[in-house]
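Just one chain is shown here, as structure tokens, and it is the form predicted alone.
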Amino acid sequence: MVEEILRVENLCKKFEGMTVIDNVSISFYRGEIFTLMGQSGVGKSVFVRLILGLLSPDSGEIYFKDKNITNSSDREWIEIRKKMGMLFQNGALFDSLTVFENVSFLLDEHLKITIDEKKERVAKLLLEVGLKDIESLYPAELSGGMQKRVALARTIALNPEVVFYDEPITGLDPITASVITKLVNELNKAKKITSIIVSHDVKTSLSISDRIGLLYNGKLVAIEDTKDVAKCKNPYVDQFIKGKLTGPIKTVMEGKWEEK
């Protein structure tokens, strides 16, 4: 039986009168990899920030394991976010802290454990992302791919049930991107994490995801199982996946907007 872990209902958000998230409803299931796709500026990051409680919706509701968390207090959100990790696009490591201090940051914030327990846990987390014996290094001493893996180790430090990935392979070379993609997939399966990825990378998204969603002008215009995408008749999906200039999605041609 498929278990729903996260659900949003009729979510709406405006900024200065402009609708960014427009009546979006969707459920996410335990252990699945879901990729939210769409052009830049269509509201993907805002959608994630709403779910994480970093922004408040104008209307609509957010449920985590059937509990309405929409209007949770700041204290309640702290507890909720322990169960939701976030891997930022640039990793967001603290430059002035060592790898050990970066990975143990959440452990220090939320757990009471001894230094030996912390060392053991950090070493295990680093091994889970394919790294070893780098605890004393600083982010500037690491490659981009290693920085992303350290950030991932920090993200899973509290054993979250849901992890959000913001463009996890942007700026990485193809081989390193494959390493990160493989890690996301392995962690998802091993820990039964629900992974929600924001990405523009069509090829990778189709190869790793169980489902994809397409956001356009604030609306969720499609949700598809990746195995069905090839025969999908949704014109938005067809245009986006194939990179067509013609279709319902607006394109920029010769410096001005045109709707095909």
Second form
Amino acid sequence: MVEEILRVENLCKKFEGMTVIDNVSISFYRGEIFTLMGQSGVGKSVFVRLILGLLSPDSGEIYFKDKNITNSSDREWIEIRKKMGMLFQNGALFDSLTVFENVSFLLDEHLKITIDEKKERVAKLLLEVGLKDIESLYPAELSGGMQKRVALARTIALNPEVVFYDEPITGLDPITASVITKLVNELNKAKKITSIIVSHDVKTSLSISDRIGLLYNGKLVAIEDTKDVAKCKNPYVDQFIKGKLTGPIKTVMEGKWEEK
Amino acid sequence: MIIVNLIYQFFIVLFREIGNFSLFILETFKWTFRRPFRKKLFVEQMEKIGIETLPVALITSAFIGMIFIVQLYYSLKEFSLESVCPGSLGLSLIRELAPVLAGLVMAGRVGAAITAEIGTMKVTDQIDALSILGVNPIQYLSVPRLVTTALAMLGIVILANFVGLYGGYFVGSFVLNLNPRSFISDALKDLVMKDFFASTLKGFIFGIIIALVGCWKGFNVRGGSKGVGKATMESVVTAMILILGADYVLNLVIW
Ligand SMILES: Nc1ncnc2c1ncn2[C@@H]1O[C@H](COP(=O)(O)OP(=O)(O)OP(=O)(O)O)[C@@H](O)[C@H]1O
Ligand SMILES: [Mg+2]
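Since the structure above is the form predicted alone, I would like to see how the form predicted together with its partner chain looks, so please show that one next.
Below: every chain and molecule of the assembly, starting with the one above.
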């Protein structure tokens, strides 16, 4: 039984005349791992930001649990975002706050709990991402992989229902990447977190995702179950997965600065 | 034609900027009066803005008093009008020099710091992270900076008035041959309550300008760390121009 948790209908977004997201519609299901793939600069991050209300769409609707959230007020967004999290590409930890303050940020803002309870919960969250006794450090004192883990701990502090991961393993060494991938998978299974991942890494994506989507030229040109990908006939998917130079995806990037 | 087009473009950009800035100001004021009130952030900013900038603002103001009295003395001595030196110093210092110079110094010190900090947060996605964590970035970042900068400026101007006056007093009585006994009372004798009030009001308003411009420029940074540097410079220049403009308008309104 699949329950829809998030739905996007006819989403469009332009930047200064350049169409980045062109009439995209898709549903996400509770508990799944969905990976959005596509070349660099194709608009994956913009797509995620639109869903989370960090950018406002030119047209189109976004439904969260069947409620239209597209034009929510500031206050409504605050409530919605308690249920959605996002792991930013670089972690986006608050660099003037310690690890403890970063991880307890959501607890401080949205719960009334004692300092002892808070300490306990922060330690538990850090343990869940495989870290210990680093509460008093500042983000600048951590490695990139550790920063990502702390950011993950901060994201899941209030048990969100949906978490977006923007390129969670890009730029990490293979072992750290495996660790993060494993964490994403574990959180999805243990906490039933619907996970929407933006990634270029075909192998990892195919191994952990239930479905993948391919964004090209502003459109979702493919949505496939991972188990069907091997025998999938979609030329875009075939080209992207195998990294071929020929196919429907153009390899020469056209910038808007080019002379017409 | 190119010139006309350039001027046209310039005004389009100018009006768009003014529009955006006005919206930002409204938004900041709106969030100033909303819950929650995060005391910790205000205390933090108070320490940063008030305490860290007080020395430089006061040193500047002491020197202004010291330099200005010398200038006054040598200009007025030619007409044997040395006796009006303290009075002139008092008037110009309290009405103009102390608030305006404190404002300009703070624009360089605090305005730049605010833009650099918020701009850095912007380019490293920390502002978006705030939103995602269910916190309004304007409320979390702008409001504490606005309130504390305005209050700090108010306090700094009051202190700067005194420090400037005593700077003038020391130079006037020990270096130049002005009467130390009557210096301070002479300096204050032409001033009325309104002048002191206007002086602090100016400081308060300049503080608001510095913080709003600083935050706005920070939130609108684009283009990585280079963008942060550019925005910081723009923040200082914009705040300085707006302070001088506001000073002019306030002078028309008050006197
Ligand atoms: N705020 C913005 N203003 C103007 N243009 C933007 C803005 N944000 C993104 N763009 C443009 O939208 C396009 C898509 O950017 P986006 O960051 O979504 O790409 P991406 O698919 O996430 O790429 P990458 O894999 O490199 O992260 C780019 O051409 C970018 O220049
Ligand atoms: Mg991206």
